[in-house]
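Only one chain is shown below, in structure tokens, and it's the form predicted on its own.
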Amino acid sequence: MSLTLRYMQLSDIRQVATIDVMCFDPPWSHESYAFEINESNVSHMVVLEEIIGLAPPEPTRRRSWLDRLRRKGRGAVSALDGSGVILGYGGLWKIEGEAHVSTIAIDPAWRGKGYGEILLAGMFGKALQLKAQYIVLEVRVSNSIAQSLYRKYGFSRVRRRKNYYRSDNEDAWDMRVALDRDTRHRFERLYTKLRLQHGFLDSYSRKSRPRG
């Protein structure tokens, strides 16, 4: 098994949309994802994928492997042909000097393993590659776990946005980090440690956006 951080493709939309429905209300439409991937000039969509090889041929071992795979998460059944399982996804908009985290989510079945930090670090690195001056995101005021992760990367609260989430009118914190020299050095230390811990392949943060 191996983890890969890469640009989102049209073929990923089915898995991504399934996670989106579990994580957000309202979720994005399939058409919205297609637009972000193929048409938007400012969008850089990313997925965290786990590659799982084909099952062993022996019937007893194969059944056990399938059982373990299904217990891992809903999206895992897509790996039966040796393809990848999307564990989470994110989106980054780069508009002039601002990099905006438009969305970030991990399949609930895969949470608690540090995968959300991999996605955040990938988008942070992409913002640096795109020469953004700062990064912006919104987070629920009740989501203390996410806020703790964002503070780890230097984000701080700027303002409280009233009734930001349409599903329940919860407020959001507008959090930002300036990409100055100290922030860059902090990020490089955190990114290096993260790569050593998880051994993931990064085909996103320092790669150009694919076209067509």
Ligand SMILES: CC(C)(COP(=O)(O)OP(=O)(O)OC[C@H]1O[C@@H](n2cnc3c(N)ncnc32)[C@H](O)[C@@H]1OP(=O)(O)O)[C@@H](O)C(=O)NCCC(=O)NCCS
The other form holds:
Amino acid sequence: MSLTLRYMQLSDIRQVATIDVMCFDPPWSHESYAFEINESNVSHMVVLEEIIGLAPPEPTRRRSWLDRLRRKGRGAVSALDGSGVILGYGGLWKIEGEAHVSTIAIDPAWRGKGYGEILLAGMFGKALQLKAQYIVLEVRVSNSIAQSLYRKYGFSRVRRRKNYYRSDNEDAWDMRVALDRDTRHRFERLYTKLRLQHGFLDSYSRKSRPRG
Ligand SMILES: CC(C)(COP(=O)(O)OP(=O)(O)OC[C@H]1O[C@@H](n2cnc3c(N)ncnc32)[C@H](O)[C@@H]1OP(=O)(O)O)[C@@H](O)C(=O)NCCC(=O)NCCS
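Can you give me the structure for the form predicted in complex with the ligand, which would complement the form predicted on its own we have just seen?
Below, the chain from earlier opens the complete complex, with every other chain and molecule after it.
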């Protein structure tokens, strides 16, 4: 298995949107993704992709090969179209000194394996590369899993926004982390540990945004 963090491309939208509808209400439209990828000047969209290094199946072994993919997770079956499997995605807007995590999600079939952390670390590294002074985001008050991930990277709650989510009027926490020296050092330690643990290739956080 080979994991890669890279900039999102138009051809990823189908897989990304499939994950989005399982994670958010309302999901983003395909047009929104296309805008963020190709037109926005402030957006840095990322995907975490798994390339499955399996040889093409022989006809007699086709059923077990398919079964193996299906056991690995629903998303893996889309590798049949010849591309990698997108495990999750995220988005970062950089406007002046602020970096804003616009979205982050992992396919439900692949959660709890450290992949959400890889995405957040990638966006954290991107914010540093772009010389942001701080990172902000909004999170549902009930979303303790995401809040725990953000706290691990130094985010803290700064403000409660009443009825922030239109679908059900749930409140949001504004969370924020200043990119000061201590935070950077902590980030470098966490990032190095993640790289050692997962051996992923990072073609996002230290690369420039490709021009479409
Ligand atoms: C939030 C999300 C991206 C985390 O992704 P993930 O791959 O499951 O998380 P990871 O396995 O990388 O875990 C990273 C950290 O998240 C927290 N976490 C993950 N699973 C958790 C659980 N079941 N209970 C509590 N904390 C948990 C922990 O802090 C964990 O760090 P640790 O391993 O050192 O304890 C994922 O749950 C998701 O896609 N949720 C739906 C979309 C969403 O809510 N996005 C956030 C919008 S603000």
